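The chain that follows stands alone, in the form predicted alone, written as structure tokens.
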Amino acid sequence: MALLVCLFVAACSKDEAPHVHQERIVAFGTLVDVSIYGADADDVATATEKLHSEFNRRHTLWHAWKGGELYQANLLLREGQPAKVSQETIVMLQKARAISDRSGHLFNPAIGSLVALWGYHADELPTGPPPPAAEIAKLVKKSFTLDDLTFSGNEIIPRRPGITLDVGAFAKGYAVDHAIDLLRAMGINNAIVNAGGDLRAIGSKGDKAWRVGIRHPRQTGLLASLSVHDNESVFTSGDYERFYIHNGKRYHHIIDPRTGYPAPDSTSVTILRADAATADGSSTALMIAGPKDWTRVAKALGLEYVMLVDTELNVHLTPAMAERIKFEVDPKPVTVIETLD
């Protein structure tokens, strides 16, 4: 969901540059940059082709409003009927449910109907006005979560009609994890897969760590940067990528399932952790939790490295993230260090 991170590959010295192979593909509705250090060019080309195929296959499989497997399943689930899907979709949804449960359902892939009501189940951004309050309240009252589904073999069984799934806050991270698995299976151990700004790195760039920049949520350029070590992911959710302004108010696509409205108190959340799928879902949950409640949710999700930017552009950090982050703006933002105890 977030596109806040840009890769500093171009900062390599001249003697390093020939060893970093970069390829760009269009997949999962975004640009995917694959950077591989120290591999043969033919291996890089083969790996890139496989990643392109796998990203696009999963994008089609789990698209919320185009005619793939998840879309077809939603047609049945909304009617209260069981839906047969592939085993990989079952496994993906089970992992998503575990993260959703730990977040107190702030990360909630079962609110597809709310996301659609706001107009975000379309390629073109909505222009406003917001949906009628009564329609929002009607969907919020139903309080759908992934716990309203049971899984039996390759079948999803809804406990009640009306549920619509949208895994946009999770599927990209899940796909990035599988891309890294694919690279490792090919013997590539020093690489970074950057899907529209959200990434996971393995190994290093020679004797240097991979370094990434985190976009400022309200101005051009970077807010901060950090070095990414072996087997770390950086994912960000923000209110500035898919949004519209109506009567001077910003309405973005990260919907709070408790209210049915866009999360009001955060502009961005950046998570650093090992697996991309958990980082992806967690960044959404903390965006919704906001500056008053993010530490509780972060603790429940087992997070250590978190940066949250509130609507006043104050930066809230865990102690561990404060040690890793380097701010790239002058003057530096007001920072608040908060423990997860």
Given for the second form:
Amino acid sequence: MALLVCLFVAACSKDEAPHVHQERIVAFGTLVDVSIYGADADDVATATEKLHSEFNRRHTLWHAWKGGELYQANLLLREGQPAKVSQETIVMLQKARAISDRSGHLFNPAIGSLVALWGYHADELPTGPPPPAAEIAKLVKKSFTLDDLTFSGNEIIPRRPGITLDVGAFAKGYAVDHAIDLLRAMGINNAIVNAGGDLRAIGSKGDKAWRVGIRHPRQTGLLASLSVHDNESVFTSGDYERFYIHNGKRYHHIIDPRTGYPAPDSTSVTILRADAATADGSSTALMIAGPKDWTRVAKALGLEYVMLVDTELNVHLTPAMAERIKFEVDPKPVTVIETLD
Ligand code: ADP
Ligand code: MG
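Take the protein just shown as the form predicted alone and give its structure as the form predicted together with adenosine-5'-diphosphate (ADP).
Then the entire complex follows, led off by the chain already shown.
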């Protein structure tokens, strides 16, 4: 979620394409840049307004700690009670479950209690110390997954008490997909919806492809850039988004469900694939898989384009991603290209 990335897109658009309309809205807790090529100003204004209200509606609906539908459902699920929700929430959770299953539950939206225990269900960042090891172990032992839920009509039925849902690793991607669907329904076929550096593109910028940047995880500026083609999403998860340092050690917001601790071996993961929801969930899963295990999980998720930056800032790439990426740092980082077969 890099602000720099959207500025980069904005800069490119201004320089190169007079037919690009650039609108910025505040939604989903971040800045969302909507770039639309070749539409008239009235259509752009209507589309931007629609996207703004839809992003905000879904943000509230699925927020982990701010009183929306998912928050209310969590109050019941935690007690082992069924919860009635809207159909769109059921459909969203079913998609999340499919990705969670494919990731071997490294991406696991049922570990809300762990995320909350680490203090990340709050606007303010926690300051440490980390939670007591015994409390972490107690939650890990429960090993909740979305498979502990049954969906029946508009009801979520838990198989046992204690589950808290947290779709923070997925909802933004899912909302970006929805935004693109809305644009297409309005006849807009050349656009990019960039939610704080996580984006999906459709069409092109006239005769040029959209071009986007990927933020450097440890310094200001870009690590790399790439062209995105029709119907491609680029999502990054990183240990720099939400974290605190305690006794010199970084404790970030992406939790390994197997240990209950922040994923220790990755700094950031960028995924390119068609749908934003899968790209979002997959980037979280691969952060946790880390530099030793990411190829296995990438295969299980059907990924082709992956870039993983490890804690030494070495860059692991699939061959397809290596071909697309242009590094924006000098000297270029050490790269390791790993095949997925
Ligand atoms: P970013 O905030 O960098 O886009 P992610 O998309 O990976 O990162 O989302 C991180 C958020 O997902 C956390 O703030 C938390 O709410 C939630 N989360 C943390 N660990 C997991 C996990 N293992 N599976 C699913 N969601 C997680
Ligand atoms: Mg994610």
